[in-house]
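Encoded as structure tokens, the following chain is the form predicted alone, with no partner shown.
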Amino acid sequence: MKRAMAVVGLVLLATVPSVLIIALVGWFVTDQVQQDLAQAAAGSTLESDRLIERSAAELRELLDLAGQDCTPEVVARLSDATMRSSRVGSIGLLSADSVVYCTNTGPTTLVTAVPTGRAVPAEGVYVGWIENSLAGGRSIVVHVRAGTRGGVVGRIDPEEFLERIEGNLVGPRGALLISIIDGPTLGRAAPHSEWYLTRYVARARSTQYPIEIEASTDEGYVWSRFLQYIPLLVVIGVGIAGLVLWVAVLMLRRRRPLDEDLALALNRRQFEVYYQPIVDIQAGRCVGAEALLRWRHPKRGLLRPDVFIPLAEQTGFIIPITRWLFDRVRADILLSFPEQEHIHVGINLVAEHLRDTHVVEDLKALFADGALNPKAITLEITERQIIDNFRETAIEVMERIHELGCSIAVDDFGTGHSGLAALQRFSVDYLKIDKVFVDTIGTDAVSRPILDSIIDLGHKLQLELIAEGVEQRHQVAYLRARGVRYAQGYYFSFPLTLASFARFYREYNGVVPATTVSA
């Protein structure tokens, strides 16, 4: 089940980057299309402005006819100008009240529409439209006015605009729509007669004339642009997915086999024992050490107990590991301290050891040949383990350990529940004061009085006290003054290999000249 979930997790982990990249490219393509539409609308607006300006320039040449009667001579001149113009479809004279009364085809009466809200200037260029003009439909008209004399007007078919701007179409189904602001739509440029509903639109307005142009395209064009990136997406997606999978597999390999490696660690001789010295601060002598188990993992390096001991408890490997630790400590003591005089080594037990008597049988085997004195071994059990295992089996285990001649220490005292009742029921020899309380010495910490309470409790119960985590000289002085007998911590030494601890023990106790001892 876990493996299947891991596989699903890997697939999802590899898929997420690809999905994110696809979404990012989709956003990029959409943004590019919107920019293209904006440029198309702006460019088309500039083209329409140029057409109007050039048409207005042609009409200005006829301003001298403004206000004249529609005589054959005037009509002929208007007709000639229309024939010569490539932009203006028809030309007429405009009265002061915006009525076209004469065109290149003769007298007429036409009214040009004024966009809502736009005032007609007395002079200059004005753009409007004509409904139902001579060419039918709507046409754009350009007025060039000359004050009270009226002016000249030119009709420009919207197709003239559309022909000039259709090169700005975006996509095969793109469209360009030209309109009079506050007025009607005049025409649209599109490659098909059918008008497609579009999703992507951009608009631009002329800064000089009431002209607005809308550029649009459909989703098909956006999709076609997106498909252009598919080869690149495939390469990037496969690369990132492969990289993510590779990293994930490495991480899984780093985590997954830990329980499997734990089963092989003993046979592969990967466990090591370090010794942290314990000093009698009243007598100024080193009296022993706490045995600290380490796992030198081939890939993860040196692992602390809090990394693998919980796993060993869950998998049941804690029993053979502890048995190995017993044998290793026995061998180390017999090798480096054959006289076993005044040497005590603490070995940590876990809750599993209090649930049946197998640990007692293992200890019996340890002392069976009489080579190792049981007094050299102290079994350390945390306060929480005692509380959580407050049952007859645990009491029996601890009593039988005492019967063998070993001492029992309560580790991390003060950090668990209130263990006074358990201390009165269980037979223990030492209380180990946790580092968290030792650190309060010389401070104003709220928890500082707890240290004094633990010390007083130990004295009242006639238990020896061992302070853990001692790192400062003033801590040693305070503990010594309060009657604490034993201490361990970096102030005295880091955890040491067997050879370094044996040298430290002899030098500290003045057996050999002192030299620098390093961990």
Ligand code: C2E
Contents of the next structure:
Amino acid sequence: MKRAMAVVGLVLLATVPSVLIIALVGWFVTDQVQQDLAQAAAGSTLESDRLIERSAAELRELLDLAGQDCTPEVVARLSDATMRSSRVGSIGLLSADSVVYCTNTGPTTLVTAVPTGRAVPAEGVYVGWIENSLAGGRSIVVHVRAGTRGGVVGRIDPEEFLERIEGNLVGPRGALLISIIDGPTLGRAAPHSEWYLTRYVARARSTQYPIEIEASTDEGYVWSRFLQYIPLLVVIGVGIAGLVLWVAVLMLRRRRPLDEDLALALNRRQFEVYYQPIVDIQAGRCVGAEALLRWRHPKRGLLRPDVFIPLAEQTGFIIPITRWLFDRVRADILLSFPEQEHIHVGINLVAEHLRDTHVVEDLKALFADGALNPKAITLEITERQIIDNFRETAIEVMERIHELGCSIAVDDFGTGHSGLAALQRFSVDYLKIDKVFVDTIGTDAVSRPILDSIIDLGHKLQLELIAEGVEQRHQVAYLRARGVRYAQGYYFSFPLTLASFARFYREYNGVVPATTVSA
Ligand code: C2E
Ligand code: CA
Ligand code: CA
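Please show me the structure of the same protein in the form predicted together with the ligand, now that we have looked at it in the form predicted alone.
Starting with the chain above, the whole complex follows.
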């Protein structure tokens, strides 16, 4: 569950920033294109203003002709001025009532259109348009008026405008559209686009003349601008991927807390049972073993119980684990010691087992079919657990264990300072003398006399003694001389697998090498 969430988190970690950055670059590029279009439109209106102003300046020089009749001389001057001008295509004279009555080609009666709603000033420059009857399309007409005398007009073809503003096209398929405000479109500069592109558009209006210019470009151009950032995006993407990979490695390296693993260990069959032989040092026989748990952790290797038993106690897993151990020990005994020749296997309990009678039920189930002799099982309870649970339930549990036919050993005896009273109250069968006292044999440690008192106490209470952690020959000799009957420790054997223990048991009890037991 947590792993799945971690994976989802990592995927989000990898994709969200990338998507955000791509979106950000997308927004940035669109914004840039939009700005370029706005600039193109504004620049183009300035360009068109300049063209109109310069044309007006040329026309102003002919203002002395305003109001004059359309004589050949007048026509000749208009024609001459038209020839010299690089801006206006034709020049005419305007009557006071806005009719063009004379042009560079001769007398005429033309009415130019002006934007609706705009007052035509009596003096100065304003802009209108004229439909080109021959070429089609429309031309801008610049009016320079001189009050009641009328004025001079000049026609500028849209091409003039477009040529001058074409430099402002945005993108290879950019377009510029020039039109009269509140009037018609005059022309379009779209050298490479067949269609009119409205997706990305910006407009600008002249502040002086009723001219509006619209700059537009196509999506392809925006894409091409976006693609320019691909190398940068790749660098950022690789950076993010690296970061995510790094985080993932960190997360994978981080060990899962052991208690999470413990919850799964039983189902995953990660527990193993080892048997440490217990030897009768008076008779020179192996009489059984203590069952000791090992946890084969997939990552941490074989774990000793000191690491996980306290954890199993805290988390409550010790109950199902012990139940599993019961079944396992039963199966092992039936498999390797079918005749159950005086075999005794010690199984460790914890305080939790003394708080209610569940453990008795679990044990009862072991013997229900009669295959396993209850005498084969000894339950080990530490002295400290007995003291801490000095109450009715614990007494009841222990009584009922006895009723079943199992024995009880007090583990780690001597370390808990329990009184005689406690020992008598809880009827027990064995005292396991803790290793710390066995270790004092042959030394002058201050705790040295305690071992002898424990041995004496055991004899007085008629309890069998099992010395734990026996490692040396002289310890065996001492214990034997003192009448201690059983011993367990590396001197005899390390905890063994079932097969090894069965072999040990038979060899030890068959042909017992004299050197092994006699000191
Ligand atoms: P314990 O019940 O006192 O078990 C004896 C421990 O002393 C075992 O350690 C054993 O390997 C070790 N030992 C035996 N002989 C010698 C020796 O000569 N020298 C030394 N230095 N050590 C020796 P282990 O197997 O690591 O178990 C440690 C403790 O974990 C046990 O102490 C017991 O309290 C607990 N434990 C082990 N298995 C179980 C279990 O199945 N259930 C419960 N509840 N506790 C268990
Ligand atoms: Ca024990
Ligand atoms: Ca012990």
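Model, not experiment: these values are computed from the prediction. Residue numbers count along the first chain shown, from 1. Think of the rigid core as the biggest set of C-alphas that the two forms share within 1.5 Å after superposition.
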- A477: with the rigid core matched between the two forms, does its Cα shift 2 Å or more? no
- Per-residue C-alpha change between the two forms, F28, threshold 2 Å, rigid core fit: yes
- Fitting the rigid core first, would the Cα of S55 be found 2 Å or more away between the two forms? yes
- R205: CA movement between the two forms [superposed on rigid core, Å]: 73.5
